[in-house]
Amino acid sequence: MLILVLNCGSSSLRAAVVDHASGKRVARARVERIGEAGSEVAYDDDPAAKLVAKNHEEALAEVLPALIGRAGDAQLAGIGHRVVHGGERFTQPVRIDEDVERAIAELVPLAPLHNPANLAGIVAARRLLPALPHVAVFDTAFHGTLPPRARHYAVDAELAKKHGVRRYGFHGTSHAFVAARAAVHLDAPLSNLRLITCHLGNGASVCAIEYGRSVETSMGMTPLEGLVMGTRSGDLDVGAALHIGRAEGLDYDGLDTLLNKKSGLAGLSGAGNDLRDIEDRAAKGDERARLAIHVFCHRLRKYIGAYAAVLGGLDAIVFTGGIGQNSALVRHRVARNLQIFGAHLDEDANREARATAEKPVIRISTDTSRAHVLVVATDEEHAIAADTAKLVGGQDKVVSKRIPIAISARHIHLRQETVETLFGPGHKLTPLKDLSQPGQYACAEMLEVVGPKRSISGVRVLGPVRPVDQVEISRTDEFFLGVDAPVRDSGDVRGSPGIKLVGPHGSVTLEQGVICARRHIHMAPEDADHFGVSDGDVVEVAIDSEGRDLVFGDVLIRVSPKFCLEMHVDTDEANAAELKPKDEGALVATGALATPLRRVLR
């Protein structure tokens, strides 16, 4: 399937025909200076090409025909369009039409500088090529699944639910590319993966993804947050910010030019923003570019360490982007302390590898070193690519079942000898009430919860016995009992707090296991095909209830003749949703929803 893959910026435009599955360019253009007497475009076949161009519309109107015709006989399938910021309405690719336009127009003031731009080439492509389908694939949308002690600010809370002020992060379609491609090279599932990944250019960020799922991520509500960049200074004191312009006579427009244009590499080092020129005059003695580098690798070597702890161990950590593609330089100087967390580097390697498309993955750690350190090619156009062409292959798909809500209440799991411990040798569970998934069903039995802080008595034991020990709990039970507990599917314990628990026979301290569930989809294989979906994919619910209709993302499907099809949600969730047990909810898309970009990696 070939897609039309564009990224227009303030006054530049690239545009590339994609093949959604192997990342192949059937043709590119770009085009700079839009705007100016001097615009110029630049054809694979054709670098020295003429265009004038006193807006997008005019570069599209003659940059997309040639394009076209350069892709010879095949047919375009869709237009995926790059859009910076989706705020908290979009955390996955959609279809656009008008109102969809609306939404992005009035996300202008949380990305001044690229949402203009991006909508600017919407509405020119759309006019152009008005019987094509046109996705948007939002940078801020992997981040969606950030949990509230990562996405917000301590500042006050109405203030910052009006304005929007929150953490939303950026760089996601690269982040998420990387991980995927991390994952295959690793032959393991993503969902089993803790990584770390660094994204490295003129922009930088670095993330936190747990099991699939972006869990932090360096970036906050603008690009200006985290790492030194090229230009931006990344993480600052707001004094200092403040000390400055009242110092300079700064009005807020000047502060945010210093900070955006004229800080990061190139304000430490004077030698502008390539790194490249920095490291050859710091290779020459210019203590000024050798500051910039230890600056830049500190803060990323910093953030790394923190993210490790975050996620609570390790298993790789991947460099991508100009920088981390190209630098080993960089590479060196960030990972030769990390060996405190598992990760050893093979200077050998770092020392040659250079990460391309015809050799995406490269690993640079030695062979003992129990986190891996890889060298990722990152590929934002055929991720973009990939997210239309999900969405546009599954446009006639017809989604009719509507998905039963359940509303999970705490409980437990317990293996066979931990139920002897509890309740008495040769105890068997005694089945109370079967439950609407096959093969499960409430105990008689009951556990007193044991936290920290406080306990919880007639906690229900839910059969049949399990390989491991589980005790799942509301983000209210966590609080109450004083214990942190992580988002997690059901069975993924790993690096969970532990809890005592109390039977009638005797206790049993868990050394971990205590989770709160995510939310998820139970389907058989029939209703996965009539969705569209499979297993490990996530998705979005849109959810009818009398209380307020909204939609819950980031729900997993979880596929097994075994099943039947019913979402759970826990009881915090439904309260906060007036949820009723008969209230019914149905996929937001089906396309978008159905290919995980592992597999077109694979």
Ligand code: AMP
Contents of the next structure:
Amino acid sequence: MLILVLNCGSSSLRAAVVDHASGKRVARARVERIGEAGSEVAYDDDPAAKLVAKNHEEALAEVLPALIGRAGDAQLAGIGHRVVHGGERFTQPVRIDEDVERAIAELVPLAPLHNPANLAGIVAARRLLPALPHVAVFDTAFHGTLPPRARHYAVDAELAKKHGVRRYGFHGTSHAFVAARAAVHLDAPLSNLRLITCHLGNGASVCAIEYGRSVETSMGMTPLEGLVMGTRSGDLDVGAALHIGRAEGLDYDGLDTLLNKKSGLAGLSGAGNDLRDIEDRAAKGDERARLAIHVFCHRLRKYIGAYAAVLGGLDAIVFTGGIGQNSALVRHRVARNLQIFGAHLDEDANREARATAEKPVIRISTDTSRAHVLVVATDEEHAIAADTAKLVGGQDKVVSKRIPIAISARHIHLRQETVETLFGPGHKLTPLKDLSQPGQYACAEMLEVVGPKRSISGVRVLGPVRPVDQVEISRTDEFFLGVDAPVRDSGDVRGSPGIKLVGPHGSVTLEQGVICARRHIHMAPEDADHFGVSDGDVVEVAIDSEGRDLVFGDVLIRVSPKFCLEMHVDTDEANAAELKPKDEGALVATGALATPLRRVLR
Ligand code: AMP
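Structure of the form predicted together with the named molecule, given the form predicted on its own:
Once more the chain from above appears, this time first in line as the rest of the complex follows.
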């Protein structure tokens, strides 16, 4: 499928016709200085063409036909628009209609520099190419899985809610793309990896990816927070900003310009924002340039250490972006002291490594390094094309089946050995009542779960016995018991906290096993065909209840011939949605996207 990918900045635009599967560019155009007297457009075969364009619509009116002409006879299947801010609402790519356009406009206050330009491109392109499907792919979407603890700032909760003040994270398309590439290179499913991806370009951010989900990232409500960037300060004591504002008589716009445009590497070095120049100056003894590099690398190393703690372990660190893919110096400095996390740099490999489209993944850790260090070429246009193709390709699918919803109360799965410790030697679980999933049953046996703070008695054991012990609780239980349980797929207890179980015969203190089960849908392969999804996909489900209509995001698809169609939510989620027995959900067609990149790259 050929997809036109559009990325509109305030005075520039990039357009490319991209093969969604290979990422190959069929044609490209880049326009600079839109709105100024001498706008310029560069095509691959004509790098300095003339253009007069007062705005994005005029620029696109000229560039799109020229670009499509260059793509030859090939038919475009759709248009993918990069949109920086998707706010709370967009955690997946979405087909653009009037309502979506309006929502992107409403998000302008959250991204005043970016969303207006993205929107101008959307409006113009939809007017010029109305017959084609247009899709918005959001920089923030991948971070829709940030847990509340990472999402919230410690400010007045009412004010934060009123003004959408929370951490959203950016560069999500790139973090997701390089994570997928790293997983393919490591020959391991993303769902088995704890990754720290460092996107280091003119804008820079770092992301902690726990088994495929973004759980922390350094950019916040805006792309200003976090790492030192080309011209952005990254983390700064807000008190320092207030002080500079007062002392220099700067108003909010003045501070905005100072922190977004005149800080970072440029502000520290006094030598512009391009790291190549700063590295050259540093090599010649320029102290400001040296300090800029020190601060840049120190900040990133600090984040990697913090994120390793957030993840509770580390399988790979990924460097990407103009700096990450090219600067051996930065990678070397950042990797110092990361041996503590099992990451050992191979200095020779690092010196040579330059990730490119031709050689997109290079390992720069030693053979014995427990955590891999990879240099991975990012390709946001390819990622946007893949996301768009997935959505466009699935458009005609009729997804009609309703999904029954089951509310799962807290429960326990046990190994046979644990059963015997708790209930006595040779004890076999006693089936009490069949559950909806074939072969699964509630048992007569119950246990007391003893947490660090309180305990809960009468917790039901489910059968049959399993290979690992697992205690599934709700968020409310988590706080009641005083245990810090991660959201996980059932069966995945890696790195989760342990807990004490007390039975009639004895007690067991599990080393790990307490999780909050992730929302999921069990389905048979025929259902997966009907919905156009695969095992491991992540979808959205609209709930049609008498209580409160809402959409559950981040719902995992689990496919097996042993399953029958049913969505499982926990008691907290059911209460929030005012769900009752026999309520049903419907798959949101536009959200049935999940992991297009992983599939494309596989
Ligand atoms: P990006 O925003 O991802 O295109 O990255 C652009 C930035 O990457 C430039 O501003 C440079 O600072 C940096 N960069 C590109 N090539 C090199 C290189 N060979 N060495 C150091 N930095 C580089």
